[in-house]
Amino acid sequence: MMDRRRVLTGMAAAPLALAAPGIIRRANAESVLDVAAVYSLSGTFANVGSGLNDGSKWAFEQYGSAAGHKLNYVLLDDRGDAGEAVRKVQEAMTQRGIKHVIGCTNSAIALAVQKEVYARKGIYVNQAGADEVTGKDCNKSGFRWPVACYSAVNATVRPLIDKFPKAKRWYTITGQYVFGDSLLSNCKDVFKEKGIEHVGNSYHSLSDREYSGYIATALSQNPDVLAICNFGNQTVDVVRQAISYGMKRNTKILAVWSTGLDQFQALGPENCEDVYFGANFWHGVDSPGGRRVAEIVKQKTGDVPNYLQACGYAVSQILIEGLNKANSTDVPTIVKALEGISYEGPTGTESIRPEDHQVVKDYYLMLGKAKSAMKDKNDLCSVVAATKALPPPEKTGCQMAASL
């Protein structure tokens, strides 16, 4: 009810603002900067969208203002649908004049929104994983904080192959959507280079919750390693069901892309033990930026930060760092300020490559601990490797325009 009253009040005030003298309108525009945040608060990945949204909001609360403007957080719930996301972004940009956009809950949404924001000459900072975001579908508007699928695979699959050189037979279970396909494609490239036998792949849909058939097929191939190439709750479900089928006894299990602590907690120490996970963030890695995020999350939840909270915070931070460095809300000026910037982010010192607008940061290969080895309830995994595994800019497929 409160949200409805706020919306109605804003709508009622709109004609008055339009009728006001130009000097008043300019003063209002200069004092408040609306930023749209696009997240899925319903649908398959609603739990992911909710966590990301929390982190983004908390960053805005902490900073308060940027480039001399009070920051106003405008949440757009895309309900897990790329078409809905584009429609809401169109409305925000045309009706409210918003030019600054953050957030996404999956790669398909990010790709659609990034194209739309670019067409309307805005700036967009997102959390997608698909290579295309900073690859063939890159544009001057888009910036990405998490690593690409290329980096996630090369920072997890390669170290695991090196650690277990005799584990030559790999099976994959893959989400049949943009992100899953991107992970799988990169896995195949590494398999080919390293002489790994890819003994099979099972695709599952976005709506699947039962994976016993895929796991049975995987078991029939006697793999040395099961690599899981999907996202969100589906990762947790596949790991849990693979373990319940006894797969952990004779097979190494790798979830190439996890959301870290929240998923480890959902699995519990019994399931996490001896399972390998890839992660963009881990609260146990000490850095100035990580401590800042930890302080905020501690105030809000009384606990340590998870990946979703840190990732939501990170995209807000990037936009705000750009606003402050540019000392302007002008989009081309902010884009130029962000290209090549270095700052203290949630994982340590992070920077942005001018060539593709990818944040340069570590991606972690983690191993689940035995319950007896845990120091506290959040000490579920240890970092095995931290790698900056980015492809050379000329290999990404990104053809960045010279200007917006």
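Positions refer to the first chain, counted from 1. For clarity, a rigid core is taken as the largest C-alpha set superposing within 1.5 Å between two forms. These numbers were taken from a predicted model, which means no experiment stands behind them. What changes on going to the form predicted together with the partner chain:
- The two forms, fitted on the rigid core, differ between these two forms by less than 2 Å at the CA of residue 189.
- Shown in the overlay between these two forms, fitted on the rigid core, is a CA shift at residue 85 of 2 Å or greater.
- If you fit the rigid core between these two forms, you'll see the Cα of residue 348 move by less than 2 angstroms.
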Second form
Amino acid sequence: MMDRRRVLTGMAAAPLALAAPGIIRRANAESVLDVAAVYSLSGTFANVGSGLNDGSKWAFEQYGSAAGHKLNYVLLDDRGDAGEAVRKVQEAMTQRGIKHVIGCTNSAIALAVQKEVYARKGIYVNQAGADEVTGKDCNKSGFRWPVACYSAVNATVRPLIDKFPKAKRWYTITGQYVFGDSLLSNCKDVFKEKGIEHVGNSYHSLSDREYSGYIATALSQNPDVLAICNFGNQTVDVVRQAISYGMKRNTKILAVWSTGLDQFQALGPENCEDVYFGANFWHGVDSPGGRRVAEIVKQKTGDVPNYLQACGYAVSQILIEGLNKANSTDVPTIVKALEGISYEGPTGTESIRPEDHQVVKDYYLMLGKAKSAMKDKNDLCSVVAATKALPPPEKTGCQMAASL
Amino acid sequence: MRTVERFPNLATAIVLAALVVLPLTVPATLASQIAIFATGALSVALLLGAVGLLSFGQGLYLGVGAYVCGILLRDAGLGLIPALLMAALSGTVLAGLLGSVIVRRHGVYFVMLTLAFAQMGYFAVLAFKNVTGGENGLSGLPRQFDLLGFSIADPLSMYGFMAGAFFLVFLLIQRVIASPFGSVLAAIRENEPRCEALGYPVARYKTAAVALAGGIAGLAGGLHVIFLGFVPPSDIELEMSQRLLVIALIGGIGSPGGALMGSAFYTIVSEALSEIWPRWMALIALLLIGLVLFLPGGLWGARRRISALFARNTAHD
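Having displayed the form predicted on its own, please output the structure of the form predicted together with the partner chain.
First the chain shown before, then all remaining chains and molecules of the complex.
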């Protein structure tokens, strides 16, 4: 029989019992950290965004948690439009309370998102190529994994000049936009310093697919080296067309910036052979961090990692390393933890410069192998030089605020 | 000939109600984007609906408005309303100047000229990258505004401002269409040679309509910049002109209310489709083909059809 005391105790416990599922849910929810990833999964840059997104997502799966919180990957598809990216980041930050953001598919998106995240006091790790990200447009929120144009040029053009001291005449073919221009101006600086004769430059627009006119002009200047200052599929097309014009016979060809394996595969060994490429990542470089990336990519695709996957992985890893070191999700604490951090990244031991939030890592000068020298289908190039060539912090133009 | 509806009318009430309901059904930032693109689509609706001019170049005026607003906010320290007025004015002046040339050509030549000028605008932005930021866009804009003591910073207050701006432009267009000026534009649309024969300065009327539409597009550009705190180069790309045209077509040309319906449909559906398939634009194209074939009056026309059907059934009862 129920006595009065038991009834009263039951009545007091009832609200608690009713609220229990909510309390438990909330307790669980508090241990989940939402991280937004901004990638172009549709539109013009969908093929690039998709590879980057895979790498970032797989890193989250591999790590699972950070700073005692289960990681939740929130994908924002920007459709290749910087405006759309900003709107979606605004939405994620204001309506979902997200403070941790990673990823970008191009520099324009990164620059816009970096400003947005900074204004809303979040943290943003990205893989933009443009110098401004850690240069004049740097801020306390932004961290960048790939090297800047300065580093790409100094890690490829300089070693090539040293390797071929008699190759004094250089011609450049440049994509006419910020990134191409930035590579070109850095090339010119190195040419000037090294006494190289820059015999000419051809600009092409971003919509060009046919380069025979530019290549004929380059041939007429009889250069020792043809340097291609661009990014993406256009670089592959220029290399392929230069080779079909017989340029490889008397001229060294250098693609200052390539995406590595996927572009080498697109060119095939017959085109890659004896062509020089710059690359941010190469699966053949053995390191503890590289092995971690290889392990997850092998598990997911059965193949070796390419640049896009490694790059996507790298930006996730940086944020996670920061969270773990800070042992907190508090943004200023993570920013402080990341400044000067050293960790095992996809290219080996990597660190972050506190002055501009640029990751200090190797950039590779690679040389295409002959088909007969390839050990497997992915062994298309060998590393000629691995250089950490960063501009001095005071020359980047970055004016970093003391705090967020 | 179409009859001119009284102003304000049922459409005014429906649009107002839709603007109130919108932020309750979709996130406030998405609702703001819908209101902004609806404002831009109003410029197409005015040209195509009131005068019968098919412009592939409204993105140019939207882009110019965006850059003017962005530069004035960032470099001249102008406030919200003056910067927006200058955005609208820049669109009006540019459209007026170009319009005085374009309106002298008809049909496909008119369309091609609007297209050519729109492309020139985009390449001008790339060429003058020191001013425009090139393909990186223009950043470093203020992020908080005050209007009559109210702060416009959070998503909901931002939406309120965007919706208010759209509604004012919507009322303006309704008023213009219902005015004697609008009657002359409608007459030009129906029979241009007869209007000329009657002594109307047709070219001037068309130029005025193009300038007004340019001003509205410029204002939409300014609103977009205030909303984003950034000028995306996509605002002046040809794709923006296409987007405004598609929104106006989906909504129903000649119906200002259709601009809001078209914008809501395009924005929400593209958001959903992009998560299903990376080439979502192809699905939008299919939807557009379906609409043109089976619903020529667009979504706003469907509303009319349903109302007419309902009225007929009620009469039978």
